[in-house]
Structures are given as C-alpha cells and as structure tokens.
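In structure tokens, the next block holds one chain alone, the form predicted alone.
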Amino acid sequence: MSKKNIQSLRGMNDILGKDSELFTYFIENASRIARNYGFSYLETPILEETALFKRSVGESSDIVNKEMYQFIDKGENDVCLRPEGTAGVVRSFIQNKFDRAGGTYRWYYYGPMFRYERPQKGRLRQFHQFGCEVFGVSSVYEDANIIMMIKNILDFFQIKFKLQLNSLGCPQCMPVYRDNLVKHLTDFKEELCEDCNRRIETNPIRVLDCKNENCQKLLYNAPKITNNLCAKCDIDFVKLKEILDYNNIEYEIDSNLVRGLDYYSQTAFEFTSSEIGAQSAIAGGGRYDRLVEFLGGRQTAGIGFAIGIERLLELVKINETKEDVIYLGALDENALNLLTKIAIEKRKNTKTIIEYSPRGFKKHFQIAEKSEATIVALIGENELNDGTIYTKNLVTQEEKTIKIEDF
C-alpha cells in the first residue's frame, strides 16, 4: 500500500525557480537601498508572546480577532506566529533598553509573517514582508523621507504605483473626531455589517477601513479626520504635503485611509498598484509615536512601513545587464583538484559552477547552457600538461586557450 504524499499546507508556498530568483533579487536590492538611507539589519523571532500583538495591533483588529496562528506551547506560554513585523521590532527596542538610551535608531528587516486568511492571489497564510522602522525622530521630514525611500525602492524595480495619504490625528484631536464619527454611524448602525457594529464599540475609526461595498456607500458622507485635526497635526500634515510637492511626488488624500492596525497616529500612507488585481496595496505604513509607551517603554517617536513581497514579485523587473556565470568542467578526472582550486579564486568575484563528473566536450556545453552560464572553462589532459585552460564565451562566441594564472 503506497503512502500518500505530504503536501505543503494551504496558503503556504515554496519559493523556488523564477520566484526564487525574483525574491532574492528584491531582498538584495531593497536591503541595499535601505542601507543607503542609513538603516541597519535587525532580525526578530518568528514566535512571540500573543500579548505583544494584542497590545500593539489591537484586540479590535481582524488580525488579532480572526487571523493569528495562536497556541499554548509546552511551557504553558500563550504564543503566536508573528502576523506583522513592527511590534516585534518595538519589543526588541524596549527589551534592549534603547528607549532609555535616547538617540535615533533605524532598522530594516525581512522575513515570513503568518495570518490565517482565505488564500487568494497576493494573499497567503505564510507571506513575506520587507520593512523599516525609525525610532527617536518626530520630525515630519522623516515621514517624507520614509515615503521617498519606498518610492526609491519601487522605482528601482520599475513598479508603477499610486500614493494615498492621510493624517489620523493625535491624542488631542482624535477623541473629538471619534465622538463625531460614532454619532454619525449611530444613525444607520443597523445597516452596517456585523464587523462594523463590533468596531463601533471597540475602535470606531476602523469602520472606515471596512471593505464591504454597502458599508463604503454608507460611509460616503462620514466626518473626515482631516477636517478635525488640531493645530499641530494640521500644520504637520500641510508641511508633509509641501515636502512631497517640492520633491515632485504625486499623492492623493484618502480621508478613509486608517490602515489595518490600531497603533498608527498622524501620518498614514499606502502605496497601491492597479496591476495586481483586487489586492492592490503593495506597501504601507505610518507614524506610531505612542506604541513604545503602549508596550511598556518610555515615550519614543516612531514611524515605519512594510512591503508585501509576494504581491510584488510578478511586477518586479530584473535589470537585464547580467553578470557572468562561469561553468568549470573536467575532460579528465585528474583535473578535478585543480578545478576546485580555480573555483575558490573565481568565486571571490564571480558566480562559478563546477561539474564534478568528467564528461565529453559536447555534454559539458549542454549542461552549461542549462545552468545559464555565460563562460565555459574546461580542462583536459592536454591542458593539464600545458598549464592552460580552454574557455568559450557563450555570449560573444569567442574561444581561446590561455594560461591558468591568466584565467
């Protein structure tokens, strides 16, 4: 009786082949751009205490209510697979006492996140994010800097986008707006969906984020947060728009943009693409000046963003200027030791592949072409005796036999 093959879990995919090439290309270049902006790499655990996300993301959010992979481990700890990256970075910031040290900190990260959602195009249960977080800078210029950095990343990969912008106010102006919104929603509460009715009681601002078409129609005339900002928030929002205008960055004001997480305040933004269907958000973030304090640290300004990598892969265009790939092959078994020595030197600067089985001339070329090599280099008995190596450039078709030290 044959055993059933074990498959990957629904919504959790392997990354290989063309996707692997695009994935690593994205990570390498997004990381390079982040370093150019002064960010350094940070990695947090995939598994965290559930309380971290309940306190940061918010118990009223769909992530905490419906989507977390949560369980009790063997030590009776309530843990979950991280559904997003910011909370873990903030936890690390506080745990390592950076909030007490003061100063400015800029970190970038990437890795898998987990949400139990209905899998569909651009939305998986295990997905990957690239994100950046900044602590200790309250200037609206940093908000603009973050937005320009995302634009820089998307421009590099030749991804077209639209930028949507909003301000969510602060502890001074948000409560007044929240009360106005609740009064407005109460008039047609029974017509709203079940989730919206729950949100009115827990976090009414998130009603604006509802994707239900009927709810969106009912919300058309809802009060706008941008009309209810306090003097400071209004000045900051005007300044942010001024900076973006000065740098020729186009944007649209979306007064219903609240993002899906409870920790945002003031600046909120989202980058969307019309090239990937209904799941059009490809990057988003905002300011979270109260989050460090919410999680037990000293009050510290913060702002960050995350990019959904899987949603971008089909849009990423690889620069066609390809680097050389060297294929090393032995025509004689006695050449193998020498080839490994050559490979050590070549790999310092060039991708190099070795075929360990001695083969005929024609077979080596067949394997080299499948490996997408640009240069074939072979050593046989004659080359060993002469201290030479045969090479052929598969792009220019140039063939030559040269001294090994010259190669």
Given for the second form:
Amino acid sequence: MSKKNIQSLRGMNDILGKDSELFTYFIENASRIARNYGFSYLETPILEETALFKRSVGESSDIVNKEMYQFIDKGENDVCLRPEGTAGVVRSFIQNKFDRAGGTYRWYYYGPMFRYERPQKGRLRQFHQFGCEVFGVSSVYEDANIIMMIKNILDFFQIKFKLQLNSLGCPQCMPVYRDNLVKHLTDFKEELCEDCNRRIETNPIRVLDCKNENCQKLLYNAPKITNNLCAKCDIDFVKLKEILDYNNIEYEIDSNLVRGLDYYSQTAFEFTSSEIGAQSAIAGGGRYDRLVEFLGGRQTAGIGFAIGIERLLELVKINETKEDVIYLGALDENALNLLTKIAIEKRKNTKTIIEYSPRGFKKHFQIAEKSEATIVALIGENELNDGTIYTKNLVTQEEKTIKIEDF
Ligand code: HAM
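Next up, the form predicted together with ligand HAM in place of the form predicted alone?
First the chain shown before, then all remaining chains and molecules of the complex.
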C-alpha cells in the first residue's frame, strides 16, 4: 500500500533556501534599525487566551469573527493562535505592571501570526510580522517618528511605497461622527452589500473600507471623519502632517482608511506597494491610546505598527555583491586538525565551511562549487611540510600558495 506524503497545511509555508536567506537578512537589518530608534526586543507567546483578542482586536472584526485558530486545550481553556502581535504585547505590558510604573517603553518583535483567511498571493494563513509598540508617549512627534522609522526600513531595502494616512478621532469626536455616518447610510441601506448591512449594526465605520465598488460609490457623499475631528484631534493631525512635510515624507490622506482592528484612535496609516498584486498592504499601524485600559490596565498612550514580512520580501533584492565564504578541505587526513584551527581564526570574520573527509583536489572543487563558497583553501602533505596553504578565489579565479600565517 502506498502511503501519501504529508504536506504542509494550506497557506502555511516552510522558509528555506533563498527565502530563509532573505528572511534573516530582513530581520537582522530591521532589528538594527529598530534598536537605533531606541527599541528593544520582546517576545510573547504564540498561544494566548481567546478573550485577549476579543477584547482588543474587537468582536466585530473579521479577524476575530472569521479568522481565528481557536480551540479548547486539554485543560478546558479557550485559547487561540495569535492573529497579530499588538494584543500580546499590551497584555505583557500590563502583566508586568509597566502601566503602574509609568515611563516610556519601546519594544520590537517578530514571529508567526495566524489568520484563517482564503489563501492567495500575498495572503497566507501562517505569515510573519515585524512589529514595534511604544507605550507612554502621547506626543504626535512619536506618530511621526514611527512613520519615519518604517520609511527608514523600507528605504534600506530600496522598496518603493505609498503612505496612506487618516485620523480616526477620539472618544469625543468619533461617536458623534459614527452617528452621522449611520444616519447617512440608513438612507440607502438596501443598496449596500450584505457585509455592510451587518457592519452598520456592529461597527459602522468598517463600511468605509468596503471593497465593493457599488458601496464605495454610495459612500461618495458620506461625511468624512477628517472634517469632523474635535479641536484636539484636528490640531494633532495638522501637526503630524506638518512634521511629515518638514521631513519630505509623501503621504495621501485617505479618510476611508479605518483598518481592520478595532483598537485604533487618532492616527492610522498603511504603507502599500503597487508591485505585489491585490494584497498591497506591506505595513500598517496607528495609535491605540485606550487599548491598555480596555485590557484592564491604567490608561497609557500607545502606538505601533507591523510589517508583513512575506509581502515585503517579495520586494527585496539582496545586494548582489556576495560576501566571501571560505571552503576548507584536506588533501591528506593529517591536515584535518590544522583546518579546525584555521577555521576558528577565519570564523571570527568570515563564513567558513570545513569538509571533514580528506579528498582529492578535483573532488574538493566539485563539492565547493556546489556550495556557496567563494574561496577554496586546501592543505595536503606538501603544504603541511612547508607550512603553507593552497587557495583559489572562485570569483576572480586567482590561485596562490601562501604561508598559513598570511592566510
Ligand atoms: P495588520 O494591518 O492586520 O496590522 O497587519 C500588518 C501587516 O501584516 C499587513 O500590512 C500585511 O502586510 C501583513 N498581513 C496581514 N495579514 C496577512 C496575511 N494573511 N498574509 C500575509 N501577510 C499578512 C496588525 O496586525 C497590527 N497589529 C499592527 C499594529 C501594531 N498596530 C499597532 N501596532
């Protein structure tokens, strides 16, 4: 009986080969930039109580409603694979009593997120995010700082992007706006799609980012949140635009940008690319000044973002100039010990691989060429006697036998 090979689940991929090279290249450089902006690394569990996401991302959101990998564990706990990173970070912030201690906190994280969506290009069920969260800073300069940091990361990887910006107001102005919007929508409720009809009841502002063309047409004359902000939100939004202008950061105001998670207030933004197809959002984020309170902590300002790593990597090209990789091989068994010593020295600065089996000249080259080596270095009986090493640079084809000390 033939046994069928087991495949990875739909929408869940291995990261290997060229992809894993790109993945680590991205993480290393994004982490370095985050640390330059004053962020330190934080890791939270992948599995959390389901209630955490219901209370933060929101019961009416698609993520919580339709997309969670939720189950009852063996201890009867209702748990869920995290669909995003912010909720866990906020939980940790409160659990560690940083809300009570006060002060400013900046963390970055990366790892897998899970959403049971319909897989397609750029949309996975297990995908990876690189995210940053800031606590305790209510100044709008931090909103600008976060946006500049994302731009800094995207510029490093030479990625072209568009930035969409909106303000979602605050508990003073948003509810008034929401009521106005519902009044406007009620007039042509029948013409709106089924999803929008449901959203009018549960979360009316989500109607604004409905992808249905007909709904978008009907929204043409709808009131805009950016024209209905209270004085404080308006001043902050004007200031944010001023700081971005001052730093030559281009953006578009999109008053229909509401984001798919319920925790935002004031600043909301999305970075998109036109080069990766329909799933064009490469990063998104915003301010969430009430989220700590929603989750039972002391009121603390918060703002953050996450980059979708798989989508971003579609756009990254590793610098074509290759770094050196040394291949060390023994032509004689007696040279192996010496090779281990040379490797320790070389590995301080250069990637170095050792072939443990002594082999002939030709065979070593065959193996080295199949690996990523750029320099082949071999030691046989003659070299051992002379204290030398044979080297060939596979890029320039230059061959030489030199003293080991000079290698
Ligand atoms: P989000 O917009 O839901 O925000 O996700 C951020 C990014 O993750 C998206 O822009 C996209 O690049 C990527 N992404 C989302 N879903 C998928 C998927 N199914 N497959 C591949 N990539 C995907 C958040 O998650 C918020 N936690 C961001 C944030 C942090 N806001 C404040 N702090």
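Each form is matched to the other, and the largest set of C-alpha atoms that superpose within 1.5 Å is called the rigid core. Positions refer to the first chain, counted from 1. This structure is a prediction, so every number in the text was calculated from the model and none was measured.
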Quiz item: For N36, is the C-alpha shift between the two forms 2 Å or more after core superposition?
Solution: no
